[in-house]
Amino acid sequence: MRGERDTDADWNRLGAEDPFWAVITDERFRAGKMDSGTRDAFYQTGFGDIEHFHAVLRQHFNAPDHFEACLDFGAGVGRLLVPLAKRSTRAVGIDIAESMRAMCQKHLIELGVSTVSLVATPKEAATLGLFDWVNSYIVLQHIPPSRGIALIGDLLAMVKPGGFLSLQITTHRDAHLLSQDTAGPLRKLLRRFRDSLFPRHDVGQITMFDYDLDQVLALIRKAGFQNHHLEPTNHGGHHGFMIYAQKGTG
């Protein structure tokens, strides 16, 4: 859509200037404050998250302890990708931001992890085969649904029959986070026209977007996932759900 915010450009700049804080907006992880201790603490949060996601998949869908192939969408600097790789024979991380992929690759080399591939788009990941577990956490909330719904469809298509999904979306927010824009329809139309002709240059902003849960669940069912489990999420008043599901084999 013309005039829609270029969130890809935002994240490439964030990855170049403040990559750890961009992933977890905790002041401890600001570029100017990071040291070896806070860096280790940052990456340790990823092990905790993946352990939890895996435990839920085991509890509700009898997921295995080890997977042949795992995929992380919005891999960033590898916070979730590394623990996923430790649970799989091979792993793939998708991130549109070249700066994030470069940081992630550096981290993988430091760890001696050689079973991970990094790509920019789901289309590239699809050439590498289907996956036993596809994960995305605190990523789609930063992508406009006009693009994100299609991306979710791409991810669902890459889950092999019998495979698993853990996918987080935001759906609503507390009142103090709602837009206070009271401009009338004509002013909003003129503003969109202005923005399309003179794009804003505040690249590097973190923006949040809400999704329609029913629309996403319908997409998941249509893709062949017969069962799902929902877990509420709340990040500073931005509410949503972690969606866990298993694709059918029939």
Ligand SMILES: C[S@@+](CC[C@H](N)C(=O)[O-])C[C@H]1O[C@@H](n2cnc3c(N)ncnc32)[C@H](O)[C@@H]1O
Contents of the next structure:
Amino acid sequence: MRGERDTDADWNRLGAEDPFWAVITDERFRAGKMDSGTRDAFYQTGFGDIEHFHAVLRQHFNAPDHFEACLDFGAGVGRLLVPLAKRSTRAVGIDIAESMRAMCQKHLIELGVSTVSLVATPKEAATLGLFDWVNSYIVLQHIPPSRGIALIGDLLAMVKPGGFLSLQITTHRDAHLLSQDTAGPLRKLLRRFRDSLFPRHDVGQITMFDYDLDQVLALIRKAGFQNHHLEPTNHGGHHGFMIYAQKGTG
Ligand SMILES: C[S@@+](CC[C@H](N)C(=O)[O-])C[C@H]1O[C@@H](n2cnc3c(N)ncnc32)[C@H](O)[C@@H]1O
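To complete the pair, please output the form predicted in complex with this ligand; the form predicted alone was given just before.
Below, the chain from earlier opens the complete complex, with every other chain and molecule after it.
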């Protein structure tokens, strides 16, 4: 959309400069500070998260222990993709940032994992078949809904009949995180004029976007998912939900 922030450029810069910290903004994971111990601790968090998502899918939808194919949207450096790959015959990671994909590929090679493909977009992933489990965590919150809603539609279409979804979105935030743009109309006009003349000077920011939960749930239902389970999420005052669902077989 015109005038909208280019979050894809932000993530490519973040992946090149501070990939682990950009995924989990904990000072321990800053590029200059990482050693093999903190790297292990970082990747271990992914095993814990996937164990939890899987347990919820088992509890509410009777999900199996092993999947033929898993997909992780916004795979980053592979924190969730590796544990997903351990549970599946093949796995695919989507990430728009070439820098993130490069770091993820390096990690997969180090681990000797050869059942994973990395691609940039859902459209590319769709050429690799359908998936039994499509996951996305702490990703859509960084994509403007004007683009994110269509991406969610692409992801829902890639779930096999009877397959599972775990998809996190943010929906609202605490008052201190609401943007307080007090600029008057003239200042806003001048700002737009400046932005149209000069390329953005602050590429590499982490920005947050809230989604309309009803709109996302309606999309999920329309795509053939009959039942869902919601789990509230709260990351430092950014609130949302992990949406778990199973696609019907009809
Ligand atoms: C906060 S990180 C989370 C990574 C991973 N989901 C995890 O939990 O470890 C967000 C990731 O989403 C990716 N991303 C951002 N916008 C994207 C888009 N439009 N399409 C695909 N990936 C995107 C970023 O490059 C980044 O790797």
